[in-house]
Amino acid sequence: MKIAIIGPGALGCLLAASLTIKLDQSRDVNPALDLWLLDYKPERARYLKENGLILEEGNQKKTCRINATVDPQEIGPADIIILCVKSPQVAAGLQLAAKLVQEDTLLVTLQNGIGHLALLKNRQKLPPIVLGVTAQGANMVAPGHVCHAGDGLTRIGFLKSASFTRSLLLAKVCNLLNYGGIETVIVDNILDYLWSKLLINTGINALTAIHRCPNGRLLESADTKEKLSAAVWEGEAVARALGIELADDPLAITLDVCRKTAQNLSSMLQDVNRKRPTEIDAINGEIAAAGRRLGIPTPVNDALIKKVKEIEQAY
């Protein structure tokens, strides 16, 4: 089975030491797993390449050999897909994903938000689309380090309906997933599960970003956690007037999330921090547009919005 991780950030390069370290200890599961990472800096892939990778889980530091390129030519025709890249990558993503295509190749995506949903409908040329969420917390400490900062829930799951082949493959990649210490289950709604993990992400990633905090302060300062709550509120208004699913309350679980990952840095935070583009657009964006549509007021996501497009241009 070859395996292509396209983006080696901090969740690329989790998946990818957490598979490989895994299958290094013990072969006879898969002596025939090839995996790759497929990068867009030549000269970053060349440093994963020659000095591997780094995983850091608590105190303990593992490291890896691993393939990486810039070329798909160089990777072949995969099985997996897996998109590790932010929201603003992935149009560039699923480009270098289409010429890793094969008949029955399964293409993974793992991205915030969801701004991707609309390129991966209209993209033509791409495999029946998987689509992941994913509760696993990883920050890059540098070029090929990565700290494992959180244990969470993988759920993946169709978009659309796939034939028996494909689905006994997605059993396999959540089988190779879990053997690698990602737990991952198989969902038949992960739409649902999808804007479950949006409203998580538009209550903690922009306010974390503004004050320079790690998610846990959120819950320190009587102002902060009113503006998280009514984020929360305004999302999950659009979402239900959606006809999507919420099983649980968003902000029960959005509070708790902060508080289980207190010292975390949320992906938005370590975007402003490096003066990188944030995924902005593809979380409180994507409730205040479908606010708009549904003539849903979201004021208090347009306000976080406004103030982290002024941290962008201040870069």
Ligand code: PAF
Contents of the next structure:
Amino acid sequence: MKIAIIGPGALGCLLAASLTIKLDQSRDVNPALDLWLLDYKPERARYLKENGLILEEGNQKKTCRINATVDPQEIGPADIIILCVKSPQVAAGLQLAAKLVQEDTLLVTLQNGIGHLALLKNRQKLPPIVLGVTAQGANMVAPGHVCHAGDGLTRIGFLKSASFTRSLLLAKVCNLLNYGGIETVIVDNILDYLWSKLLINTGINALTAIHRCPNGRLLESADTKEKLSAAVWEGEAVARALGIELADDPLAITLDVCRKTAQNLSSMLQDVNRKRPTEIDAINGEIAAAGRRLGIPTPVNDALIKKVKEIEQAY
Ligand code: PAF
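In place of the form predicted alone, output the structure of the form predicted together with this ligand.
Let us now look at the entire complex, which starts with that chain.
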């Protein structure tokens, strides 16, 4: 089975290293995997090909070789494509994905926010989409060196109903990820889970980027806790108006994630620290845009967007 992971960031490297290392240890029960990392930076792809990946978990470091390239033709048609790029790079990632598609390819997308949904709807020449949302925590230490900061459930599911063949392939993807140590389940209401995660990111990411603090610090001041709560409530009002079924209280979940990931630097703070474009449009931006369409005011999210954009402009 040929798997192409697009984007050697933290999540892409975590998946590539976990699958390669853990499946390699159980070659007898698993079919040989032809796993590739597809990058857009030639120098980094060459480095990864020569040096492989390092997976750091606790005080253990494991290494593995990896096929890495910038040329989709070198990979050829893939059975499974996993798009691990951040939301500002989704459009470019989809162009690469289109070059790997064959008749029954499955495209699995794993992004924060919901900005990629509009792009996926408008693309032709793409196979049926599997959306994914993960609670895995991973940070890049250096190119190809990923630190697995925490385990969490990954949920995957089709955006629209799919053929029997593709459903079987999805079950295989789910099995593979589980064998690779990435606990994964298939769900039939993936959009609801995407929104649940969106609301968590809405409350945490922009505020941590603005205040340059780890997630847990947001609970230590009345001001940031109030803003976090208000941002999530605005998002919740929008989600409910759109008919999204939120299983639990989004604010309670967000506060819990803040506590459990107290020492983490959110992905948006990491972007700001490295002066990279953030996912503000795909997270708070989507809440504000949907709020405008629905006539639901989102003043707290609007203010967060403005501040993060100012930070980006000052890079
Ligand atoms: O984007 C992130 O950093 C993560 O999704 C989360 C849950 C906020 C934890 O840091």
